[in-house]
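The chain below stands alone and is given in structure tokens; this is the form predicted alone.
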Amino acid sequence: MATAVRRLKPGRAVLLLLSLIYFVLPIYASLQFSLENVQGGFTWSAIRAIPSQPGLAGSVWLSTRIGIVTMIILMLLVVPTVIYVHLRLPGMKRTMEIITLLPIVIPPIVLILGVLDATPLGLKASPYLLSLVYVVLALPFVYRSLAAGLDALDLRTLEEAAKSLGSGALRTIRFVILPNLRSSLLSAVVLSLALVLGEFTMASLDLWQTLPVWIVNFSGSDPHISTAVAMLSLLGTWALLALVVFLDRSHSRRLRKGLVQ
């Protein structure tokens, strides 16, 4: 690590240092605020008080359910679409990239207000309306994660090899293409879950108390506890990312050992 840092050009090293300060300093300040007492000393009282806070367990469970449904819908819609575009319509890749950028261009508050105005009352009363909206919001990140994985593969060769062995289209996708997209799929899952666990505007306007909404609402009662919950949510997202990296590397090591043997 130190050798790699020394090899960086001065301008890049300064930019890397500034980026590190930009991300680490607010996190450090939040941790310090959540773990200090009235006298300015260190205490674990905010952490110990988290499990007993009213409404927290329900908001975590609601966010988890919405996240799981969002992830399932994204995988069912985006994975076949990306694979089809890369295999059958490669000339449409640039168009798809532009289309999937639209959720970033449209402000979330405009998107959710338009959805609430046009949605039937029965669906509007369900928290899973947020899952449908989060699918649109996560589309740019999930699409690019999967597209990057597919661009690294020689899809034509893999498809022709599978066909020569008698495999149909579905078996080719399931047993040939998807295993090679393991890291991209895991990254897409983490991105979609992280978005659900951090999105406030849409959930608040849809009147559902997800975890981010609970954190904001509870901050008026005890900002130390709400900040501690936000930090734990952030650490949980980091843990998911670390788990993805670990699973991907362990899978790669097993493949290399199998090839060597």
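For clarity, a rigid core is taken as the largest C-alpha set superposing within 1.5 Å between two forms. Worth saying up front: this structure is predicted, and the values here are computed from it rather than measured. Positions refer to the first chain, counted from 1. What changes on going to the form predicted together with its partner chain:
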Second form
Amino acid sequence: MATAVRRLKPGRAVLLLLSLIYFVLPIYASLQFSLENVQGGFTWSAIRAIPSQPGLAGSVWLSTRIGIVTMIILMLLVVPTVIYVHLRLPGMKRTMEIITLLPIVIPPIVLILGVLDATPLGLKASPYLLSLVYVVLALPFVYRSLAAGLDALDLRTLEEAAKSLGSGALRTIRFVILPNLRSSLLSAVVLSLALVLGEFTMASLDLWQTLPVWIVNFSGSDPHISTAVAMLSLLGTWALLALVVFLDRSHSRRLRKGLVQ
Amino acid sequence: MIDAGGVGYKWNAGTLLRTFRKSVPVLPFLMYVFFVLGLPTIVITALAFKSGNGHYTFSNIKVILSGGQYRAGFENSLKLGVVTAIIPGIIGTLIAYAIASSKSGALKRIVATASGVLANFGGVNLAFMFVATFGAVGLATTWLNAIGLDPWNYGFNIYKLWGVAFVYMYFQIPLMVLVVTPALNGLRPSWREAAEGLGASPWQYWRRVGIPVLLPSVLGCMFLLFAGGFSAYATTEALTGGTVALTPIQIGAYLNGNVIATEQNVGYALGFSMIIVLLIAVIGYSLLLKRSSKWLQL
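Return one more block: the form predicted together with its partner chain, after the form predicted alone shown previously.
All chains and molecules follow, beginning with the one already shown.
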């Protein structure tokens, strides 16, 4: 790393140094803010006070439930469709790409306007309405990550090999294609989970107190505690990301050594 | 029935049926997208052109165009989108170039991973981080104040429009690095060598080869950044509590019931206008990217 930086031309080194400061300073400042008392000294009191905050546990549980339902729909509906399109309907790839651009054209703040108006009352009263919409928000991440994984595979050969060994279509998907998509699936899941757990726009306008909504609602009463919660949720997300990268690396290392079939 | 230009491929009932049968497994997904994304969009469009008592009208759109707070909000959102596309777009391209042309694999991996994480980082946490850093008593503000350069004394205010733009850079720069890097990697060293072999100076190489080849992708990526900056809601709402006049904030206020009785469906007209602007941006993005793939194998 140090030698890499030394090898850069001075202009570039200055540019990279300035951007490093811009991106790291806010993280450092908020960590410090979460860990200081009124006099500016160090204290764990904001962190220690977190578990007893009214409404926090409920909001974490709500976010978790919404996240789980979102993941279930993604796995049962979106992932099979993407695999099917790549296996049998490659002509539809272009349509899928256009669909993944749609959440940019209709961003959350606009979509929620129409969703709240078009949803029947019974569903509108349920927090899982958010899960239904989050699936659409996660679509670009899931599609791009899976499509990259699928494009890298020689699907035709894999499928024919499995077929000649007597495997049916579902068996081929379960035992041949899905294992090969492991890392794309993992990154799709983590990216969409991070998106769902951090989503504020639609949750707040649909009047559900998910974790990000709680953080904003609570920020008036004690900014130290809400900043601490914000940093914790951030560290949690990053830990999740790091875990996935780590699991994926160690898996492929073992694969190379032949320890995993 | 139809001979497709003499290729010898004939559409008949059999192939049609087969194509249809093949598409059946995709139907649940397409219906899902229709109900969750398509139907709400149709509802927004229809209500944008309806008055409170159900008649078709252009008055909602006129309310926005004629001036007042909604027009100011729309203009602010456009300004915010353009500024947070151009400045982070340029900075992001420079960073991506510095990384792409360095020989360190570790640096490349670190920047790629960090960009992937930070590009999706808009929202509540970001707002809190910037208040703790550049707020009136934030850490960086205190440091700068100690050396007599308190930015708040020079007109900087994180809760105003340009403060918001400053915060948006935090996810816009990494997004630019992420989307423009493939284009920079597509810039082949052999072109530079060929130019140098023909006696071109570095400046001539960039003016005649590098910039013309890269410009479509860089501009295309800026359209993508514009879409993000134009439509972001969470960061600004959490940062300012809705005090900045921006269209997404006004739609939020509309949904929370802050609306005059005579302007009942103006919220939908705001949403519809945003869709039109974003549609133009996404089409611009796709066309420019298609154009750039002429030279770059992306």
